Amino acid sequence: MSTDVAVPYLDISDPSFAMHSEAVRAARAQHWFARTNYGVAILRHEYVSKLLKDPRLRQGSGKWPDHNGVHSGLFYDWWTQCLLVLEGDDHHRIRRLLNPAFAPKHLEPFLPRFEALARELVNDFIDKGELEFVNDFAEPYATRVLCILLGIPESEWPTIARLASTIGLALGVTLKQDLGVVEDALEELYGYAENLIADRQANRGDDLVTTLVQANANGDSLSDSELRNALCLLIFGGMDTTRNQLGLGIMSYLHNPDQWELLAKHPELARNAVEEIMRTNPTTTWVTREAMVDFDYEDLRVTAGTTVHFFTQVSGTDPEAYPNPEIDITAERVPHYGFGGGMHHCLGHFVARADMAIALTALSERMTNLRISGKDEWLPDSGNTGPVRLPIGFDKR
């Protein structure tokens, strides 16, 4: 790696490391990439846009279990076969079969039910003037939305949330020590998914599972194990990321009260409000790829096997791409990468965009003067982040 400009270094394993820091912004101003203790980090929007779609890079999470000393077992088998990490023909085939189920036309019939759910949850706390946002809104909303989509009784949402949260431990650096509880949860979720699939094969409904069971392209269809793996990924990924993103969103607008009031007056801007929090404060603060071959890109030399991190939050506030990078729900923006990019672009982004827009609308139309009302707790500000506990005070609108 050679360059006339000094390349910055970021220690992304340091507990004090934060994406929203002056050190990271200074690194972005200094150069378009940084060296890290886990490979290379791409910092600027222009380069994220180009390299995230580069065919010389593959999804970088496939070796996560191996990196943590896990080389076999239930979690290893699921992780290495799920859509998130598949590549090539296997990825294209399964994604081609799954894609139609997530099209807007399949989503639209569920939107009134999402709206009713959001209003119901808001009604439960609106007269109190405060709530613990994760437990009182974000987690039940995100999980019950999944239940509605999948045709699961909403009363079962605590079970779904527990399983998804436990499997989420697998994304932490303590994977090996948490492996037992992760695999217990995954085994339980396997059984849940298999029962759902068997039921929809016998009794078709108007839900996402039925659509997936019926998925067919050119005479090809998903096997029961492929369906199970996809459902487990959907339940795990859909609940966790939406819950975290809603928490990050409410914090973003707590710090931008003028934008919150604008949304309350103009609910038609709700989709823009979602895009702005995904751009500036995404739960997935970086996405990872791995180099399959040696290659050079401008002054960056990449060797096969190198991990390449795309800092989505940092590129989303790059002043070169966003001259006024602060949240503005009326602005027209170039695309952000809060949902990833390239062939691993988030499969459920239509669902996430729609259900978060509904949630922000329901909250803003009833709540004003948002403020922190107690001790908040957060996941680390890197990788997948979000609030663990977020007490919010407000005035009833």
Second form
Amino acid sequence: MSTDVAVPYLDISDPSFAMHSEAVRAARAQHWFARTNYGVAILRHEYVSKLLKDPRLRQGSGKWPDHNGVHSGLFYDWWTQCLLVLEGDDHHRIRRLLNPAFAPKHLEPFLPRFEALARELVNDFIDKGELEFVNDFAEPYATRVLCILLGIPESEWPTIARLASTIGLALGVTLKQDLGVVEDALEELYGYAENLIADRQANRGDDLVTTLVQANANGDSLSDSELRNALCLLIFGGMDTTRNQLGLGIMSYLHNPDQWELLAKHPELARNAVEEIMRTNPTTTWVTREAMVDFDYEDLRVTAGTTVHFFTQVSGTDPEAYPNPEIDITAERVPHYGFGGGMHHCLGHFVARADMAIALTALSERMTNLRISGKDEWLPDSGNTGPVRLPIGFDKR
Amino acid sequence: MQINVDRTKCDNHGQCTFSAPTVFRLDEQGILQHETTADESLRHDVEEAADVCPAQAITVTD
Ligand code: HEM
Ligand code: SF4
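Since the structure above is the form predicted alone, I would like to see how the form predicted together with ligand HEM looks, so please show that one next.
Entire complex below, previous chain first.
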């Protein structure tokens, strides 16, 4: 075991820490992992690919409330029993019930509705030559996609968006301070999900809640509260992520106009266009695991309880895995880890991939010459990132 | 029923093991091991595994 390599150190809690920075790139060039003020960070693609799915690691979000001073209550109970945090038999059982509903063949019938939605939203702003991308497109689109999937009337999207965003505050370091509003929102969402389940038990629809309720009817099933918790997780995990990823995506193409024009001419490249933004500019800039046992991996010594961060943007632009790491929507690439990996691989990735491809197509076919047209505001470039406000000017085509 | 996994696509996520645990499993290194044939009675589970595979690496033939 070599002891002569200097292991880089990154302070990931420093407010000025950024994934897209020379310091992080230099750390990746220096070594495959870095020590941080809170666990270790895996930087290179080869090692992310191998270790992310290592059976000695569990999903690392379970201790988040405890780390932030929250040890009980409604949010605590939901979080510590949700799919993302569960392991073993309970995780398998719930995931097995949910997985088929999110498989491509179940999603196919929804795609024309996503297309119509994207066109409707674009029509609303296209003559203005300008939009605030988060409010005018990304948030209504991401939320209404979920409404369509779950059979919630689309007109109710502002309520769903508000609840999802409020619960999203729980991912901030101010969790303890925000706990009151987070729990109020979660309670409201519980009520919403319970009504939805009861309604679909009584009246079949053509939505995923109906699919899940029916799958749940034949044995090996989830309790009503498990199904409710899962629906709340879908809403929570599906809205902010898609909204933020679309904002990051449009920004990537604003900076790469040749790629945007290529997409406009070749809408068949839209799926690749999604992969490229998730590889180079992912909203989930790290995916977290926690060691269950002590082990050595090459020159890394991991002790039980250690947090391991997998840096997705950093590994997604690693020149060893991607010799030309810049966005290229025509390139064949090895997989990125923007949707995580292994047993906890994102449940909604087929939906997100399909709906974002549809969104990018609808936007690129009508808009060219994208530019920032006002003051933009961003979440920090670490953890879960994305624009808070993104005014964009464009020429109509 | 014949089961084929395209190893150039498979990324060892193990989602297939939820659907058909007697056909697909991850070894101690976390690498996918699988049967290449399975009894007709497992068709539903194996096809489900192919449907849900994030990398769409599994094909099932008669
Ligand atoms: C661009 C959009 C999205 C991104 C970037 C994203 C990203 C992620 C990531 C990084 C994970 C954790 C994976 C891990 O720890 O290995 C995850 C898990 C999850 N995601 Fe997504 N996601 C997106 C959209 C969605 C959508 C639309 C849904 C549902 C409709 C969804 C539902 C879930 C669920 C339920 C989990 C937990 C899975 C488990 O632990 O077994 N996600 N997602
Ligand atoms: S789900 Fe697909 S990618 Fe994952 S181990 Fe099975 S075959 Fe491989």
